[in-house]
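Consider the single chain below, provided in structure tokens and representing the form predicted on its own.
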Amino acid sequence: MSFKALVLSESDGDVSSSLTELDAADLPQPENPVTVAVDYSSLNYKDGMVLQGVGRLVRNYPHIPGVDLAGTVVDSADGRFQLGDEVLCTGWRVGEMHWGGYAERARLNADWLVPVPKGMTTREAMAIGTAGFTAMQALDALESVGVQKGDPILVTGASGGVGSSAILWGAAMGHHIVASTGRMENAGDLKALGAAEVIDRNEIAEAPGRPLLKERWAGCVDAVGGDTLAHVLAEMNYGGAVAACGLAGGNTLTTTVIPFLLRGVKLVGIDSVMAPYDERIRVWERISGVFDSERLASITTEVALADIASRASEILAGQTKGRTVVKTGA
């Protein structure tokens, strides 16, 4: 059976993409293979890097990108998944080391799949995707180290996928969410998602002039990194915590140990790529308990498979808003 896929090729270091017709025999043969008729994928920051050939995340070409996918099982060598089951995949270096979701078919190791939660469509699962999953991981981590409902939680990069999701989930969980954005024209939209306050990112964009600043935040979901993270660490309340889950503002952190020693601040790293199965199920259950279809739809844009490559530069430049789903199926 033939299917369409967005295939990346490399020539002299330049990466290009083309919509290509492939055969099912072209798909990889992982352990415990499950073949999925892909309905939707999504656009994440890492997808933008892969599509643009940034950071040498992909080492072998030709390659099918797309770190997320959701669809229906059409063939399975694993007893956990039957024909017709709706499944999703995020992480496991799919779309990076392994062929991913920008195709009408994918064949994956069964260990990488989880069921689409009840009451959720495959499209909604991809409107959530890696970004929404990561956001819930971050909020879950903050709660696990003592951040309470009603405490002020700062969300950096609030207009992006992780940020928008963190606002949605955090507000629904009863937290006081403060959104930081470089696009204040989006303030109304962010408040509609559940943000109690919106601040200009310029307030926190520069490295702090002193090791400690006035206490402002009990928690922070940080998708930016760099000087923003350094600034936020200096403003954390005593015993506060930052969940670091992104590097849109840079991967270098220049700070001091003072916030950790004098205020007991905690810096928690969030990894969604290699999260084990049990954690994935638990996080998806938490998401399914708070997600609102209408609000999720309000931050979601849909594009065709043929058009996704053109969006790569936008997400890398921080010009996208909310979540972008990629319709791969017919």
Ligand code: NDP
Contents of the next structure:
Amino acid sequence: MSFKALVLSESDGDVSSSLTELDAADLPQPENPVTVAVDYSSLNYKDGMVLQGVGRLVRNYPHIPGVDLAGTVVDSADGRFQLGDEVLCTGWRVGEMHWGGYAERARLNADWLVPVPKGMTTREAMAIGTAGFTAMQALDALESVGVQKGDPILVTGASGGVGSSAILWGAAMGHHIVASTGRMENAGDLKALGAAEVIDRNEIAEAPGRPLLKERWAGCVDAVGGDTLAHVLAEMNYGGAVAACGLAGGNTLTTTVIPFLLRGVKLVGIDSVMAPYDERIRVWERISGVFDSERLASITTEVALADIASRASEILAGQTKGRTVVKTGA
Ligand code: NDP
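In place of the form predicted on its own, the structure of the form predicted together with the ligand is requested.
Every component of the complex follows; first up is the chain already shown.
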């Protein structure tokens, strides 16, 4: 059986993509293989890096990118999954080390698959995808270290996938969300998602200058890193917590230990890629408890498989808004 896939190849360090017809026999053979007819994938920051060959995330070409996928089981060697089951996959280095979701078919290790939650379509699962999953992991982590409903939670990189999702989930969970954006023209949209306040990211973009600044935040979902994270650490309330999720603004962190020692601030690392199965099920359950189809649709843009490669530079430049789903079939 043949299927379409976006295949990356590499020549002298340059990565290029082409829509290619492959045969089922070309698919990899992992342990406990389950073959999925992919309905949708999505565009994450990491997909942008893979499509542009940034960061050497992919070591073996030809390669099929797409860190997320959702679809229907069409073949299964694993008793946990039957033909016709709707499943999703995020992380596990699919789309970077293993072939991913930018194809009509994928063959994956059953351990990497999660059932699509009841009441959610495969398209909605991908509108959430890695970014929405990470946003809920971050909020869950903040709550587990004491952040309470109503406390001010700062969300950085608010117009992006992780940021928009953190606003949607956080507001629905009863938190007071303050969105930080470099695109103040999006303020109205961010408020419509549930942000109680919107601030210009320039307020928090510089290194803080002093170890402690005026207390502002009980929690922070940080998708930006770099000097923004250093600044936010200096502004945390006594006992506050930051969930460090991303590096859209830089991967270095120059700070002092003072916020940790004098204010008991907590810095919690968030990794969605290798999250264990039980955590995945719990996080998806929490998402399905708060997600609202209409609001999710308002942050979702759909593109065809043939058009996704052109979006890579936009997401790396911080120019996309919300989430982009990739329709794999016609
Ligand atoms: P997006 O590109 O969708 O969003 C990032 C947002 O950050 C942009 O929309 C922009 O928002 C802001 N931004 C971009 N560039 C800069 C800059 N130079 N300085 C300050 N702000 C900037 O990406 P995602 O939301 O998908 O991912 C965000 C980050 O989280 C990435 O670094 C990604 O690698 C990471 N990530 C980590 C995961 C994990 O498991 N830990 C999982 C998923 C993502 P605005 O215009 O509103 O300011």
